[in-house]
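One chain comes next, on its own, written as C-alpha cells: the form predicted on its own.
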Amino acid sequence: MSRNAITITPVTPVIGANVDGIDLGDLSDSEFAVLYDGLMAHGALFFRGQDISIESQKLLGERFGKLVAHPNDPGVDGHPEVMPIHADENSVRATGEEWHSDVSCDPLPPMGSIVRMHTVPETGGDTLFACMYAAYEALSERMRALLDGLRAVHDGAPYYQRVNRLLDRDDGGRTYPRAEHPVIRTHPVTGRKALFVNKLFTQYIVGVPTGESRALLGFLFEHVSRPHFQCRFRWRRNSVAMWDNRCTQHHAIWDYWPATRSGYRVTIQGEKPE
C-alpha cells in the first residue's frame, strides 16, 4: 500500500508542529521513527482527521512506552489506562486550567501524552503549550546557577483533593503522588535542560527558607506563562494532539461553557528525572 510523504510544519520557532500525510492508526515502524524523532524535535506534535478508536490511541501510545492510569480520575470502563476528557453545561470544572505538566508529582511523572477530542465546540476550547527548554535558555546565567541543583517538592494531594471536594468526590482517604525532583532536569533523549516546576503540583523548593522558596517559584510559574514560549493548538473533531511532558508545559483553556468539549487521554510512563 502506496503512504503520503509525512511532513512535519513547525508552529512556532521553539515548540510545536503540524503533521500531514499519516494515519495515527496504522503507522509503520519508519513512520513512528519519523513521529518520534518531531516530538523531540518539537515538544508537542499536532494531527487532524485522526478518526481512531480507544484501542488504536492506546496502541499508538504503547508505541512509545508502558501507559499509567491517572491518580485521580477513574478510566474508561475496560480501559483503566483511558482518561476521559469531559466538559458541558453542567460541568463545575474543566481539566487542566493552570500550567502544568502532567501528573509531576509522580516518582516517574510522564514522559509524555496524548489527547484525542471527538466532540469540540464551534469556537474555544484551546490548548496553549510552552516550551520549558525555551524558559530555561531565557533566565540569565546568575538566575540558572541559583537553580541548577535544586530540589523540589511535587505533590499531588492539594489539587486532587480540590478536585474532588469541587465534584463533591469522595476520594475515599486514597493517597496520592508525592516526589522530589530536580528544579532545572536534563532531557534524556535530546539532552537540553529545561525548568521542571508547575504551578498544579509544585509546593516548595528544598533547603531553601519559606519565603525564598515562595518568592523564586512565584517568579517561575510567571516565567513560565510568558508568550515567547508558547503555541496555541485549536481543536477540530479528531483532532490529536501530543506532548512531552519532560520539556513542555500546557494550560487548557475553559472559555467555551455551556458547549461541550470531549475525548480521552492515555498516558506514558517516564522516567526519573535529573
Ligand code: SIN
The other form holds:
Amino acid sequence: MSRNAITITPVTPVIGANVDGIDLGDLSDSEFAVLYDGLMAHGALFFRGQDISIESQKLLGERFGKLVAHPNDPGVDGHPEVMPIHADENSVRATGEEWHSDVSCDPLPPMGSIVRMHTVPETGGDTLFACMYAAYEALSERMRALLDGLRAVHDGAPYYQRVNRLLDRDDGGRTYPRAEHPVIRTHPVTGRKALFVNKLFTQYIVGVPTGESRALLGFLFEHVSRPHFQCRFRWRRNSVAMWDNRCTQHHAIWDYWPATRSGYRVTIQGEKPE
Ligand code: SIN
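Now show me the form predicted in complex with the named molecule; what you just gave was the form predicted on its own.
After this comes the whole thing, all chains and molecules, with the earlier chain placed first.
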C-alpha cells in the first residue's frame, strides 16, 4: 500500500506543529521515526481525523516507551494506563486547568502524553502549550546563573487531594508521588536546557529561605505563562495531541460548561530529570 507523504507544519517558531498525511493507528517504523523527530523538534504535535481505538492509542504510546497509570485516577475499565478526560454539565472541575507538566511530582516524570478527543464542545475547550526551552532562553544571564544548580520539590498531594475533595472521593489515605528535581533540566535527547517548575506541582526551592523560594517561583510561574512561548490547539472530534513533558507545559481551558468534552490520555514514563 502506498503511503502519503507526511507533512509537519510549525504552528509558532517555538512550539507546536500540525502533522498531516499520517494514520496514527497504522504507523510504519519510518513514519514513527519522522514523528519522533518532529516531537523532539516542536515539543507538541497535532493531528486531525484520527479515529483510533483505545488499544491503538496504547500501542502508539508504547512506541515511545512504557505506559504509566495515573497516580490519582483509576483509568478506563480494563485499561488502568488510559486516563479518561471528561467534563460535562455535572462536572465540578476539568482536568489540567492550570499550567503544568504531567505528573512532574513523580521521581520519573512522564516523557510524554498522547490525548485523543472523541467529543468536543462547539466552541471552547482549547489547550494551551508552552515551550520551556524558550522560557529558559528568555531569562537573563544573571537569572540563569542564579537558577543553575537549584532543585525544587514537586508534590502530588496538595493538588490530588484538592481534586478528591472536589469530587467527594475518598482516597483512603493514600500517599502521592513527591520528588526533588532540578529547576533547569537538560533534555536527554536534544541536549537543550528547559525550565522545569510548574504551578500545579512545584512547592518550593530547596535550600533557600521560604520568602526567596516563593518570590522566585512566583516570578517563574508568571514567566512561563508569557504568550511568546505558547501555541493554542483547537480540538475537533478525533483530534490527537502529543507532547513532550520534559520541555513543555500545558493548560486546558474549561470555558465550555455546560457542554461536554471527552477523550483519553496515555502517559509515557520518562527518566530522572538531570
Ligand atoms: C491534561 O492532560 O492535562 C489535559 C489535556 C486537555 O484536556 O487538553
